[in-house]
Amino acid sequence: MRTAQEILQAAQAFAEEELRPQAGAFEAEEEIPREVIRRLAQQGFLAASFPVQYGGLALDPVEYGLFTEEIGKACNSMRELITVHTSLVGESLLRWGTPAQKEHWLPKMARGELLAAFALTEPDVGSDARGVRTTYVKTEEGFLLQGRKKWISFADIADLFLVIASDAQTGEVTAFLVERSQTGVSTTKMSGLLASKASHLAEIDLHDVVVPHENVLGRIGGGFSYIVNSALDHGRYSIAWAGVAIAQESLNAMATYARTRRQGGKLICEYDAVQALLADAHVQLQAARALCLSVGRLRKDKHHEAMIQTSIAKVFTSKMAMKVATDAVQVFGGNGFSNQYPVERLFREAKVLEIIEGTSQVLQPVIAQQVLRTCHHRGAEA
């Protein structure tokens, strides 16, 4: 069995040679090639943070974070593949599904014989789950569901998804494990995407689908309050690595062009200005990084702050990537409009962070409450 330490550097490795060189050119053709998906599974990359048992890595939280990082440095649509299949459908199984459950999803998604999406958002609901549109009905034979998603990552190439709907008669929102090969089950790739054009974005039309009762995950009505709660605390942390892996490809970039760039006689490296750019990406930066090693050994320790903690790291990690990616692009000047240059794609891909998983502005008065809760004076109340 690997240690931790040899998983991360296998993971640099492949990231290196499979990722990096190919992230420009998966971007412009719009898809991941499954050969590539397979390698990625060979080496145990798609249960990076799932038991042995299940065929996992046995990654704990922090290090978990360390190998997003890793991944999302080199290419962004396969760590946005890893944050769905993994972090929302992977963990919402490990935490919620039946013994039975475990034993004949896990290993299969851990091989990569199946690709799992989280199937929330509808056309007219974001992440408030319990607006979903898409609505179930009890039969003898178990769900009948009808419905739309719309945004789902992987959802074009994906075999299992996790789909949140609401009883057609009382509101109560649950969880069901439905698969493509169901009748009813069709998807309709999206095009025309600012970035995550590799990320096989889709629509899902659910018509008429029958989910028999053994795929509900969770209990019935526990849909909202558990499922839903914890496959996005989960999608979070692993968004907010992934603006410290943006920012830090960015930095690399900027750096790097910086060190070799000459104007007006001189390398721009040398100008004041391009310092103070390059300096405070990497304050911010570290700041960033600091925020998710802690947040990883909340979530190693069970500790109840664990949640709003990760949030909290959401939403700086975010607003970061997309500050450090814009400088980025400042240092490059006229060559940072190119897609020739990486800085092109890492900017609109950093914009994406600040939206998925839950915006910014829906995160922010959360975690004013728990500021209200807890940083005020005694005895001030009104």
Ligand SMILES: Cc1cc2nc3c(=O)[nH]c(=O)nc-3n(C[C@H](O)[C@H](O)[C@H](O)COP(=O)(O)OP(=O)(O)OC[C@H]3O[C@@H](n4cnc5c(N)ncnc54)[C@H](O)[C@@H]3O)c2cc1C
Given for the second form:
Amino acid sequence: MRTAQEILQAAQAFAEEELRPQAGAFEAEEEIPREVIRRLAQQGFLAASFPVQYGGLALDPVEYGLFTEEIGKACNSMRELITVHTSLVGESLLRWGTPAQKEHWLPKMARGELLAAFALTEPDVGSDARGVRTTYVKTEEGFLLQGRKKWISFADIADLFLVIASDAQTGEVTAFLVERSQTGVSTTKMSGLLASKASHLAEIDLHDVVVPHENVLGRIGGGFSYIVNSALDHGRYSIAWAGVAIAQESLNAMATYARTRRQGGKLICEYDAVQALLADAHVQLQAARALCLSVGRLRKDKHHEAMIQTSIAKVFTSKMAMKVATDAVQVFGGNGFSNQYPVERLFREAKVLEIIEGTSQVLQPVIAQQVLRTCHHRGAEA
Ligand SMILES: Cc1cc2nc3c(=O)[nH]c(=O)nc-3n(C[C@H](O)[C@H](O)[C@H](O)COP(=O)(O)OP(=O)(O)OC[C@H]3O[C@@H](n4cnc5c(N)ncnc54)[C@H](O)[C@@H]3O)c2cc1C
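Show the form predicted in complex with the ligand, please, the one above being the form predicted alone.
Following is the full complex, with the preceding chain placed first.
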């Protein structure tokens, strides 16, 4: 069995050889070829955090974070596949699945025979996820699902969807494992996106879909409190590391450019103002990485603060990534606007991190509640 160090080296090699050279082409063609995903799966990288018994690499949360960064630095869309397939759906199955569900789905997901997507958002329901309008009705044959999901990463090619729906009568939210092959399931690819162009985003139409009883994940009515909350927690951890990845790439690009671009008879890295941008980006990135590593350790220890600290890391690193990517465009000047240089794509890719898995604005009140519960200053009371 490979050590975590060997796995991380293999991930870095795969990212450098198979992803980085093609990331621009994936975006231009608006897809990651199945063959590349197949090769990624062959290395076990679609199941990096799964236990060995399900075909996984058994990376712990800190190692999984570092792995996510390696993939994310080279190709944000491939990182996005890992976020939804492994973190959101895979980890949900591991946590809430029955032994039979785990045995059935996880090894296939690990081998890449089956790609999974997480279907929560709808055309009219995003942040208010408790209010999903996709409905289910219990029948003798199974659960009858009706509704439409939107903005679902990799839904265009996924074989399995973790669909969040509400009881048509009571409004109770439940999670269902829905297969693409089931009658009444269809997808429509989304295009014209700012970024994540190669992430196979699609809408999912569920028309009279009968889902067998054994495809309920967790308990009936536990879809929001248990499945959505824990899935998004795993997703946020992945997104926090995606922010580190984008910022590191941006910093590498801006430092390289500043060392070679000359203006006014000097290299631009000799100007104090440019150095200030480089230094600030470096400081922010170091802080974000330290935070993500600390959160990874909390997650490894199953610490009671792990979930809130994950949200804090997601908010911080996504904002930091946007700032660093913006400053990288600044250092590139006009060239920063051109897709001939890497920072144009990084700038667009950073933006989505502040939106997915709970926007920064939606997470802030949750963080504020923790502040109000835990922060006191003797003598400050009115
Ligand atoms: C590239 C991409 C990939 C995605 N992949 C997936 C996926 O795989 N699966 C999936 O289910 N979804 C996915 N999404 C959807 C994403 O999770 C939602 O876009 C996100 O949750 C925000 O929902 P919304 O777009 O409906 O915005 P809205 O909820 O309409 O929010 C609009 C604005 O209002 C603010 N706002 C809303 N409610 C509040 C509040 N209570 N307090 C303060 N401010 C508020 C928001 O912060 C935001 O600024 C993806 C989106 C994108 C762009």
